[in-house]
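Coming up is one lone chain in structure tokens, specifically the form predicted on its own.
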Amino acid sequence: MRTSRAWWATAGVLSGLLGLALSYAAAALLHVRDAPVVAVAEGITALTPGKVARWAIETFDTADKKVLVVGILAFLLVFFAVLGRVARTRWWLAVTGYVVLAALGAVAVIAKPNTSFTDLAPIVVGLLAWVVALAALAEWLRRWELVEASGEPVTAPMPSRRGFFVASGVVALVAACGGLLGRVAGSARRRAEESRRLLRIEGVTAPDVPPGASLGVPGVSPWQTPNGPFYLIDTAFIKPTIAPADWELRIHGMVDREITLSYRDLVSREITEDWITLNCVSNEVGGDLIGNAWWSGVRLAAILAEAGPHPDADAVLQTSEDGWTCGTPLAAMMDERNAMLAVAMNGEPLPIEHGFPVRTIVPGLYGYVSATKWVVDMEVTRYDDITAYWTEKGWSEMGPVKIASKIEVPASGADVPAGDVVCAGVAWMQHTGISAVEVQVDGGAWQRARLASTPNVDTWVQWQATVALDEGDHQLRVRAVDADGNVQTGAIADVVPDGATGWHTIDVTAKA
């Protein structure tokens, strides 16, 4: 009996993998966006305290979601092995373990918005696969153990042992096929990509970088950020894939008239286009979670005016297709700034990762309170009556961007030739604009930099200065002044709760 005991853990793992693979395949076949493991991962993310979430982002960067999924899978493999061992003597306890796992998955799926019974089907499929597979493998293992327990000499291969290995092979093969089927059947993204590729939006034009916007200094971020390297921050483990024909936006709540817009309704309106810089509240001083693009869409002010917000409303609770929420000041969506429902980025339909088919852009606000990708719902309301994803994790309710600047040339830690050295970078203060940038060497006097031109106050601006550096080690700092005369603060503050502050500082060595 001892010789077959270890195989119970193997049976548990094989059964567990089969259930996961078939639930994944069922989710793909039924066009359910959240397979159970993904739903649980997103549920864990939603419940994660703000400090822990920030630590994960800082530690793992863009791989934080992959790390969490791998961690969940590793836990499941161990748990499946334990259930296999438990099934040897307490079958009911193993089944209870499977039911508990399925229940956790169901809770995670039900917590998502607009859940239907179809969304729970992959969990039911996985649970049945777990129980049936383990029962089949357990039957062969018990026959194997009975033969060993009899003490009779075995002169030929035991049918029970051979049966267990054959059954294990079948389970492993079906699991592999299930995973492959899920991969092949997961065509939602391919369909969305195809519809995006074929989409032509009247009124959307190709970007043309304004004359004088770029100073042409090598090493400084391009004034226009291409779609590919544009920074990505979101909580979706699997990006929602919505065909334009299936997209709708509901505007409701404290309004005189509820509005539901289809994609066709939206793009039939007048298209507005503008250069707008977006940056993340998690961007550290001198960080790269920032980009500037040519956005095309429909102004929100006119749409919200049609709905007729009540006089005492002061917020809009936005909801994404994946359930992410943010609270945006109603005034910021209805004033003169070009807040829009964006449908194109740099002259092309939005990439899926950036919110295809429709996302929200509100200049002058950090993304966590404004830039909702895959937006499907807007509730006009009051801040007193709502909470949103990041505010529940310790970030502030309002998120106006702060004056910021950074040095990109020379790089921190670089060796430069002694003498006159070119120092350059970018500065930004969306919805207000930048009037000046100043550079400081070794704590001395602030020196004004030359600014490039900008088409509006909602974009970043490139700057350049020439500083004299004697041979040796030096420290360079930069600060910006906005169009209202406010000077960027040197006080160091963390990104929590409403954005980092401080002067970007680098060290260089000047050599003869």
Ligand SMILES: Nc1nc2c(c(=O)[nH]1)N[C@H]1C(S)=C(S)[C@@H](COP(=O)(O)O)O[C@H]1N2
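Everything numeric in this text was worked out from a predicted model, so none of it was measured. Numbering follows the first chain given and starts at 1. We call the rigid core the largest set of C-alpha positions that still match within 1.5 Å between the two forms. First, how it differs from the form predicted together with the named molecule.
- Once both forms are fitted on their core, the CA shift for R264 between these two forms remains under 2 Å.
- Core-superposed comparison between these two forms: the C-alpha position of A94 differs by no less than 2 Å.
- Here V209 does not count as shifted, since its C-alpha moves by less than 2 Å between these two forms after the core is aligned.
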Contents of the next structure:
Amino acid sequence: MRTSRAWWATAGVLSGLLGLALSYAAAALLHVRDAPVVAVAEGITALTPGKVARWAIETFDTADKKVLVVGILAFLLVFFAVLGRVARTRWWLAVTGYVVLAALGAVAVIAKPNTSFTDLAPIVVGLLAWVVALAALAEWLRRWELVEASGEPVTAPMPSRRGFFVASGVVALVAACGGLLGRVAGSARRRAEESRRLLRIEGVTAPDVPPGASLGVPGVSPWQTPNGPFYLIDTAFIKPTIAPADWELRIHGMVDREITLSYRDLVSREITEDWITLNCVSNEVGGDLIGNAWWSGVRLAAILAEAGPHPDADAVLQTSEDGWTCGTPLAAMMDERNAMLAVAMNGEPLPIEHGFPVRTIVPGLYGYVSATKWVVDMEVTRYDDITAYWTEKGWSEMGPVKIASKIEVPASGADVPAGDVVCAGVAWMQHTGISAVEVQVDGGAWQRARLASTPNVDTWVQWQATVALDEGDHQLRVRAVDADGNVQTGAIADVVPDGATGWHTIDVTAKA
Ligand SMILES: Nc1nc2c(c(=O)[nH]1)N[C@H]1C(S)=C(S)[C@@H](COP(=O)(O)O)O[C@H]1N2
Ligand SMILES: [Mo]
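And the form predicted together with the named molecule, for comparison with the form predicted on its own?
Full assembly next; the chain just shown is listed first.
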């Protein structure tokens, strides 16, 4: 009787895994974008207050989502074991447990935008698998217990015990096959990757770094950020995988003519290309959620002009394939700046995680109000009538970038040889430009740094200065001045609600 407790728990875990595996396979087969567990994880993220979400991103870095999914799976394993044991004496309570889990999953799925009934099918499959598998295993366990309880000498091998093991093996095998099937069916990503690899977009060029843009100081971020190390920020657990042939962008709302663009329509237009620095509103002072790339795409001003926005419209509500939204000032998309539907990054089709096949790039605005990856919908509208993913969480409606600068060399906390010390880094104020960078030692006078050149006002600029440090501890500080003469403020502001401010300050020790 003792040992059979453990077998009930095992039966619970096996049934639980079977249900998860089959729901995962069903999700993949039905092309439901998220398996239920992932939907729950996304739901938890969406409900997480901004502060906690930021803490998670800082603590686990980009692994934050994996940590959450693994945490949910660990919780489920324990829960399944408990349900197995509960089923021994209170069958209906165990079934209720499954139903509650399934209901949670269903709520998470329904909470996502554009859900249909097929999106719930994986949950129904999983729930049925749980109940059927546990019922089958429980049947054998009860027989086994009856034989043991009868007190008669047990002749090995006991048929009921063997029956339980055979049934368990079958459940485990089906679960494994289900998991495998899910993986195979999850080939959407592979298809998108394949089409991306074969894609050649006419008019897209791979640039060289403009002469003079890089000062070549070791330790400073490369002026052109390669695609691999380019920072990644989004709310998608599983990145949307859209083959160009399946992509469409609908432009509608307060317009004279609704437009639907296919990928072919888009890339047959004139391609515009530019160096543009993209940064995240969540970038702390001195942080590295920033990158500079050569973007190729089609100017949004031309496309929007064709749609004919109404004069009283002031915003564009952009939606991505995975349901993320942001509100962008219509004016910023239509003025002389190079706001574009980007199809390539650094001369290559967009990497899938950076928005393949099409994303928005608007110079001068933080990503959260402009840089929609996997963009599929643009509604011309009014700010008064909309909210978006991050504004619902307390971030500002408007997100123009703020002037900023940082010291990359020497590294914070470094030991440097006393004497003349090279100090270098980057500064940025996209769509305005930087006119000067100044450094300060131990609160003394501000010293002008040398600036590299830039091809336009939309990129960051490298700077370099030489400061004299005598032996001992020192504090180095940097600030920038924009092309309009505005000096970067030293007032410290948090990243919420519209971007951090303050002078990047580091400590170094000069040694003889
Ligand atoms: N679909 C989608 N697009 C998105 C986001 C997102 O969560 N989902 N995040 C935005 C934010 S906050 C930033 S800073 C940029 C980051 O773009 P990157 O990951 O290519 O660097 O993408 C923007 N576009
Ligand atoms: Mo961001």
